[in-house]
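The chain below stands alone and is given as structure tokens, in the form predicted on its own.
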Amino acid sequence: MHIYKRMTEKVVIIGGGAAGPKTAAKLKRENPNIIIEMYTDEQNVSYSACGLPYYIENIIPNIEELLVRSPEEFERHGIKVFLRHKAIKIDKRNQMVVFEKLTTGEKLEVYYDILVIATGARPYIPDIENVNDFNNIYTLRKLEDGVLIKNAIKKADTVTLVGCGYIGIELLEAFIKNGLKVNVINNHKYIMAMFDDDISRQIQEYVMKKDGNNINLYNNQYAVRFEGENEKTNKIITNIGEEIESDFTVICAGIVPNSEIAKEAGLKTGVSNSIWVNSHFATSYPKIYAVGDCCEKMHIVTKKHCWLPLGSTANKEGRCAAINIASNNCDFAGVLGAAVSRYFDYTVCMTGITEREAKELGYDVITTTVTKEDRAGYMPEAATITLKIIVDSKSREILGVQGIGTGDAEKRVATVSIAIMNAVKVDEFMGLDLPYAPPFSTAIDPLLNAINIIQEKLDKNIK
């Protein structure tokens, strides 16, 4: 076993996806003299996993375009990168991590002054019979996954998606654009179940109206068994006995945090077994931080710990943790779960909490849903958007918004995000001076129209 000797002011980072590289880059800018080593069990470091569906779709022709920064670039800035090194144990008392060099099996003991865990998350694999027995069942998380799926498309006519959230709907578009027939096995009433049912239903109706001839939806069902031969599955059996034939399958049923190494080391874990951290991203043990999809967050609306793994959040967390390691003056406000995706020209986005979540948490909610054109109706590019606003009737504060449609829904949701972060009440929101010109909005923006309806409901105490 090779032993690295301990150095002064040495930061070791486990993980090279989004949060780890951001931590390393920002920390080096904050303190150029600090020694930084970043270890990842993957073949690449610092890449955009969020761009993989668009690579599969062929919008992005080369997988290399998703690489944000190469190991050589990090090295030029004084950050040492170790690829194909898997962390297998944290010895927190001796401030040491044991890594296995995957190419040789060699074990390395690496000492640190400060440790940053940025191990991310991995796809959730449901308990499906024979799920591990076939080589044409894929997940999408790493660059290599994207290449495998893109190659599978070339010799396929049909594909099955197990799950249909954000990744699922992006892959659905990619497969439809590539001429495949798509089966969707969805363990919910509608696809995109993170939205309220009334909004999810509209998303599903749009998808099926546009491409229903090439999509088979199996809602309120889940896969129980894969069947096939010669290491290839060609049939999926659902819980109600549906037999679905398919050339290959992609499981996109969610993700789980890679927190096992932290838990085994005795670090405190929280929501969904993610690593507990405070607002500085310090864990329950001194000199150890955690950032990104492996750790929990504080929700700005509920003031409760949650687990909302998003690439944008991971980057912000890495930046904040780096500042704290260097000078301890970054207090992370929390998250709202702001997210956006699309199906062709149809945007789906949200921020804050849904009506369903608000009621489960005990809020007395008032909601409204409006459907309007996103700009002056006489403009040729005018398109329709639907906005659903959720408000706490007692505080009159906005709890969340969901936006869908072929128009600019996302900019309205972004505006509401800022309002929620600052606990803006409905009455104050009505005073917002939003920019107007016919190519960009209506004279009274659809968002203000929705807020005005909510205000009237609140004043009249109408549910």
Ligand SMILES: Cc1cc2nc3c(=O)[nH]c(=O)nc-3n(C[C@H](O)[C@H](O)[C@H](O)COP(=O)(O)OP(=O)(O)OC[C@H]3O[C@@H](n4cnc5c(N)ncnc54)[C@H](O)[C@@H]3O)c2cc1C
Given for the second form:
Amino acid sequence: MHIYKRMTEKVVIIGGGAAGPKTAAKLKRENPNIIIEMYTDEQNVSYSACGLPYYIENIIPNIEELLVRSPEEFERHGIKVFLRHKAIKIDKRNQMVVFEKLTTGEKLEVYYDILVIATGARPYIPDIENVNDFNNIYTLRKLEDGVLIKNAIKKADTVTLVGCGYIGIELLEAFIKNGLKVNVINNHKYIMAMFDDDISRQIQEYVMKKDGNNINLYNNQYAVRFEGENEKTNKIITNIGEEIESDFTVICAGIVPNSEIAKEAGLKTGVSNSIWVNSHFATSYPKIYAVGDCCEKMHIVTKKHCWLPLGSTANKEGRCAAINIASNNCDFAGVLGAAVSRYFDYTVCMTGITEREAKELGYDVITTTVTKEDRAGYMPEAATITLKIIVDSKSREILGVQGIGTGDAEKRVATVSIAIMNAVKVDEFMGLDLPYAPPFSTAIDPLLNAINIIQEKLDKNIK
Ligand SMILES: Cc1cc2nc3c(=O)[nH]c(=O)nc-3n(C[C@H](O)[C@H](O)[C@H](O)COP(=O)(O)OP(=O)(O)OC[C@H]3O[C@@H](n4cnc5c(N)ncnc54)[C@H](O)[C@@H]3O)c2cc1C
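Beyond the form predicted on its own, can we have the form predicted together with the named molecule?
What follows is the whole complex; the chain from before opens it.
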């Protein structure tokens, strides 16, 4: 049963990316009488940042296609939208937010009954000499960033990527597809370092085998200085003195939460300075919630607080927080860091924790890696996938899986997500009734094959 609070309550939402709009839309459906005001410092609300690499690549020709909902659509549903309004202070005792109207500099004090902080995250800029001195160094987070990078491509032959995680590999595809030579400076042994080394090595091998002629990889190095003239950098110096020349640079070295405003208001923060929340997305102070990339998460496997900022999660969190504001009955299960990306036809995905993380956390792990066709080998579309499964040998529960390859690795990883959420043991998993026909799978799915091997290893105590 939904027990609504005071009918005319006013909810103020700071942030209009993914989590803010989701909170607003769901809350309005839950309680049509509630007053909702959503503020953003941007010119747009509710857009898919996840689509930006594909806009840059040219798969999506118009940036407008990434807009999910316009301010007018929100207004039609009774949600007031304030564009170009930056929250500069939360006065939690008086339940007020001070906004700066970016078009005029005017300050506004806005009262709230409930406040939702959905301020997201921003690119992390490493401490590189002269990083702020040139106008051809970009990051990718907002729609305008996508437009700037797409324009930069038109005048360039070479580009340098600083960092190569999920956004990096998607940009790598976009740049290669657009005929650029790409330098990658990566301060890890291999690109895609969130995977275990044995998997990220295979990802790197695929990328280099396919496009190595146009990619210069600078692994185990980091940028220390930009050089150039007339506000344009054309050279990056790395820590070992390598001099890397290119027409422009994109820094994709991770992100940091936009949590300063919450911290200054005295709200508790946690992992990576993200805003502490409980499983209802309530912060440490009454009447204030936080959702999306700005807030901490609970890891389903480790049962520890973590910071795994993803769009999939941000949307679910917004929905759950809205239910809690309306009726206080959504308990969020937590996250697994389930993520997927691709390099052209090659999928890279994972869920749960890696072998490296599991060992750091003290698990006695047992792993197996299988490489198989993703469907009956006689089908013309059959392609290879590699699955690495990580299991806790004591509980026999699956801790994580990593999937790569030109075949359908993603559906196997998604299946494991459900198993981990339900603490399914390897032995129970073996009985999983998966659909089979030659165009879709093999009679014993590669995932079950991997689980079978793990079960045997567990039973025979083979490491
Ligand atoms: C290139 C790219 C690709 C991605 N691909 C994927 C993917 O494939 N899968 C996936 O799950 N995730 C992906 N993500 C991540 C996903 O986009 C984010 O997790 C998601 O946008 C987080 O939503 P959010 O609402 O918490 O934050 P955001 O979308 O960052 O929205 C926060 C908003 O708050 C505004 N704001 C911040 N501070 C203030 C303030 N003080 N006052 C007013 N407004 C403020 C910001 O300007 C922003 O508009 C990708 C991200 C990028 C950049």
